[in-house]
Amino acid sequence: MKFAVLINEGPYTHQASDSAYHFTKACLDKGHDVFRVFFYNDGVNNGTRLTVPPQDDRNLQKNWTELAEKHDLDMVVCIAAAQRRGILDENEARRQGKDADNIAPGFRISGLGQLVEAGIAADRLVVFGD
């Protein structure tokens, strides 16, 4: 079966990323394909590499990061939440006239076509948070 997850909440205040981590892990380990994975909304803040959390709380940037090399997998933070929320790939910086970009490695920004098309794409679009 062909996936596509949408996040809509953030790291560290919801479940929802939690969850859908463990999901799409879950999905691959068993074979299934994901088409993409689209953070949305809060769900954006699961890609800034500025993220630092305790030694003793698990990194769900870095788990993310890591999937998405592992399994090839494509990871888009949409682009107006995410400038909403002050993260910005190279271009988007660059763009904006900002000296810095903190976009997680794996994550790429896009617009709300790429959850369309993923939709489409996909047997089953799960969603997780509000």
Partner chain sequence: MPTLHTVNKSPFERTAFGSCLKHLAAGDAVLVLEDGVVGLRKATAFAGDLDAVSGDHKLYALGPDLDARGLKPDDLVSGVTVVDYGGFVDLVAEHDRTQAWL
Contents of the next structure:
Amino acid sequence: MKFAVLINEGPYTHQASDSAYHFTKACLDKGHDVFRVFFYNDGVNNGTRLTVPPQDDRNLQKNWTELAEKHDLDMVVCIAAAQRRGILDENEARRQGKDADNIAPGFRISGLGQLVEAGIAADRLVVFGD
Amino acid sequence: MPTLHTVNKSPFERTAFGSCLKHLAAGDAVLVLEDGVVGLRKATAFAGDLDAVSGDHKLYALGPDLDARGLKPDDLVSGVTVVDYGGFVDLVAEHDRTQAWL
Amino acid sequence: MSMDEQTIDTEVVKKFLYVNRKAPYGTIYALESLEVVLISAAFDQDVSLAFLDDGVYQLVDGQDTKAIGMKNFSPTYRALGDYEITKLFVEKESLDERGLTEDDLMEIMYEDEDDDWAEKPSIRIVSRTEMAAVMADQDVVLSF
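Would you mind giving the form predicted together with its partner chain, to go alongside the form predicted alone above?
Shown next: the complete complex, the earlier chain at its head.
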């Protein structure tokens, strides 16, 4: 079955990203297809590579990046939500005249249409938030 | 065409859990995760609300979230089935849609 | 994905429900939900909006955000008809519990192209039982 996942909260403050990660991993372990993981609202903050959590804590960004690499997962960060919160890839940083980018490997920045498309294409869409 | 409703907040902090229980259609089930699991404990002020629906609707709890909060299956109101993340995936697949009560 | 598959994908019409349970301004959820709603109009999907619990405050008339320095996005709900989004379900029990009535809400109209462009209200006041039936009748339910 084809799943899509929406994450509305950033890492660490809320458990949403952790729950979504374990859920997505369980989907893939069971042999399901995950069409897309979409990061919206503060969820875009999962996609910065500049977080430095304590060594004895989980590294959520790294977990997501590794999951994406292993399963060729499509992880999309909403561009409008990302611009509000300072999540930029190289293109966006240049376009907005910013001096740095911070997008983590495995994440890509794209439009909200990618969320609607995931809702259309997937058999099930599951939302994680606050 | 049953729905799987998910609730992740304590009924003692937010209205989501209570509101969810008031919007169940025939055949719908509820999966409780994250802080929502504290609402499943027996003999609380919320237990009556659960009793009112548990005859007609299946209630599920995410085991890892129970464990994390020191709750054991015996602590819960009767009729709750404990699942792991794989069981969560199965429930989503078995229902026609999932509605998150955020 | 091949061009053929893309063409087929865009022809799928699913029932999307956007569930709004939070008041505007205190958090960004109402605004960012509305942004998705507007985008979904471009995909020609069958879109409905549900307003219950504190979400009914998103439609309250007379919102004035000048003194909090935030953009008042409530006029956007009035424009939804232009995007062919015409089903705004508002739960009566949620209004009652908050001491509100339908008269406290904005007037939101759309022109019905199947009825000689007659002006009709987009807001439909429904009971809790009817709201549960609306929720059970969807393909995709999004909440923020």
